[in-house]
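Listed next as structure tokens is one chain, alone, in the form predicted alone.
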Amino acid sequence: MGLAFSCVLLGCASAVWAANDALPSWTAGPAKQAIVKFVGEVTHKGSPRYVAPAERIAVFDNDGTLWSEQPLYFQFIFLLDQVKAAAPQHPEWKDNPAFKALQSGDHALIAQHQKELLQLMAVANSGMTVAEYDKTIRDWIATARHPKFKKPYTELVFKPQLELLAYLRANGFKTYIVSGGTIEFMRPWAEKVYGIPPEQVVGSSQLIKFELRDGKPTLVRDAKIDFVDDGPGKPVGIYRNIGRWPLIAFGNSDGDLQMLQTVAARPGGGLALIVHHDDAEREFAYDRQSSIGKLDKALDQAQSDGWTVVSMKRDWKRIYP
């Protein structure tokens, strides 16, 4: 047995031990094995796939990947409150299809107007300073409750994913969120909940402008969306904000398809993972026909290209902390 091969075996065995200790909410099976094998191969010197720590980047979608997203993206529930509060100052919204969708309460209809609703939200909170908006999010996160589970939204994060984030960081990875949600919504709480600092949150964004207010430098929210970090926008967001191509990408929907394709095609090979929501008893079950978090084209490519599909029902012993 060659020395290099021995090191690879020993390294992977060490990674297996660490995973069994650090990933207790993951069921032993192909998904967990794929993660452990990949981490072992890219983190241990002597492996032909060894990657230096500076290049060890892992990106995670947020909605449906790190926390739940049904019956409506959690940021959109926050948006409902924002837009409804601002509606009396905007009578022109009465004929806006996106505003009508909000008023209907029809989640499928709301999902069809995601980009337009982001624009309404931008108008609703334009003129606020970034500090004021940050406070509205912190206050909402602290008090809002999920309609089904009656718990704070930050308690509906996935325990297996929290373990995976910690496991990757322990193996020299830098972990990022790359989400269609806005950076302004995620940054106030992401570090406390996920251990991911604000500078490692990539998302959609609203235009921000500089003003002097009462002689003090101030950042103020403009009424326009600057960038939508979803679908083909995700690889663009990664390029703009990270500057390195990730080794690992974890998503759950067709909105993550281009990010997963980019990582899977990385020279030397990357690890593309998909959460499949198939546990109606403990969470929700949905995929191809869902108006929220639709998983169709990405599921087809995962099956044809051998990406790792993580079954909530089969691969996770528990869902929430």
Second form
2 protein chains.
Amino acid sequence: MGLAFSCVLLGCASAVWAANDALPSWTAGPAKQAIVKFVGEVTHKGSPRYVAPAERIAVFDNDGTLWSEQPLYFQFIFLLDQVKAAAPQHPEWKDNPAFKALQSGDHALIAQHQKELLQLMAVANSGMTVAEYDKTIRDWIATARHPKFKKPYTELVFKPQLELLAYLRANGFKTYIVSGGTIEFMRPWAEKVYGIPPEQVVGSSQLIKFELRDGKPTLVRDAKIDFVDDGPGKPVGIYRNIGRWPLIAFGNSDGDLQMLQTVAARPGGGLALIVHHDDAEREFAYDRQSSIGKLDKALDQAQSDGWTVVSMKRDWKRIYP
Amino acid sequence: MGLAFSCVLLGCASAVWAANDALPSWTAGPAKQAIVKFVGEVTHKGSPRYVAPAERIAVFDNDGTLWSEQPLYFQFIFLLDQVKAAAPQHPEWKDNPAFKALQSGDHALIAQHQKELLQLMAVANSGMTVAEYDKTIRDWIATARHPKFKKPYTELVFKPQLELLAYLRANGFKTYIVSGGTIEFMRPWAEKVYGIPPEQVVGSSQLIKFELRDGKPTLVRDAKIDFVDDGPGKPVGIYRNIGRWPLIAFGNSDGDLQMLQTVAARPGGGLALIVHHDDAEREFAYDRQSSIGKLDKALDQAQSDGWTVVSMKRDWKRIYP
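Rather than the form predicted alone that you just supplied, could I have the structure of the form predicted together with another copy of the chain?
To see the whole picture, the full complex is given below, headed by that same chain.
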């Protein structure tokens, strides 16, 4: 309260006012208020919580935080197509439990085999150059449609989050994706859709090798997962790729728990935010029991530690652009 | 010639003029000219080689390119101190050839055991939190002095390169370090000394693990090298951390060969630059036979492919600030 008061005295009111215009898809309420208050405090020079622009880092999970993730992580739908296409070259997959799960179409079963499926995908696209692989992703993203909404996946991004990303950047923040998905899957469209450039996309990655092909420097994919940027991997990904302690983290599931814990523990205070998917009508409703995007431990800690839980139903006037 | 001509017609002359002021420690000559011409062409909107600001990436090796690296990579001098300090806890090192090489003080022998020594260092600082390790580096950098010049290592950075970094940034480039050294060793001072923020430092890295210590999120160093950002690793590091094809690469040794090849092969053309240490009087003179910073294959390819070789003696009026 002392901070809020000094902030008003020192002129944060103008930042608050500007934010009201910058976040039109956010309902006036505690979530929006928490964001605007925090941004006002860290950006106002006279504030005791002031942070220099170079240090203003905000990290966002992607699946379920910036775009939808049901009925199955969109990268898994791509993976499904990729693995199926490669299956004729891999008769050894026939008895592989992960491959069987994929073929069953059972989302809970697929989610259980998440790690093994990423391995199959790594095998499926190994030997491709990074340029060839990039093309398969661009082609898929351009043509694939969501099973429920019948729209391109890149249109199933959350309008309030696009506004928040732009609002943070306007306040001097560098915005990053920190996702369990792979860097290759997000980079081709993240800049256009989110305004987040390739160098600010942190994600899982496959082993890549340099070779000269006909004298031409070439990067080739190896059949091995190199880094899993999920759960406890997220703070590690942040450390490796950013090397600064983010001020703001936004997630939606237990895969974001350690990232949220890390940001909440920032000296001087960090803002931990969670999207709660509670809107079955406009999007999907799921949390503690979901096989995709399970929000359980992180929800408990949000409640005990006072993290900001954003209800899609209550806090977002619109979902999609 | 056609490009240079249209560039002059379209107004690159003013960029050239500005650069003459921005690079006062560079002798007027072919190296400076190549840089200024290239930057003029890629930044001038009417030029056929124009590149949008978001795509302007320049990558710099660190050891021998931005600061000195003789008589031994500075990180190795730090490593030597670290491993020696940890030796009493590691009686098993007694018969280790890398440890023996380190104790001998023989630089050629130390260079031969580069990889094994990095492993020893990883063991020496394993179990430390990243914050503890960061402190050991800051303390060392603040107090250590170069054996020949008796100055802090951070004063042995190259003045012409500081000017070039600033000149590139003024022309909309994002400047990155891409070094065989570790990210932890460079990040604590790279922003202050080079103007390169932590998130733009790409380097080798050790395995890091997340854990809760007394409920506090903590990153702890594991005794394993995770990624070697040297030689063929450099284009991989660029791919993983930047995800864009750099326009300019600056190196000084065969450890930069693949990075230089990659940038030179950029569609539309890239600028590959090499520092040639040929100034025994003001710095050091070494190339094809050196155990540290060996410049041999990269020098051959520079000569055959027309890369720009920067002679310290001829092209730099001053070496240090």
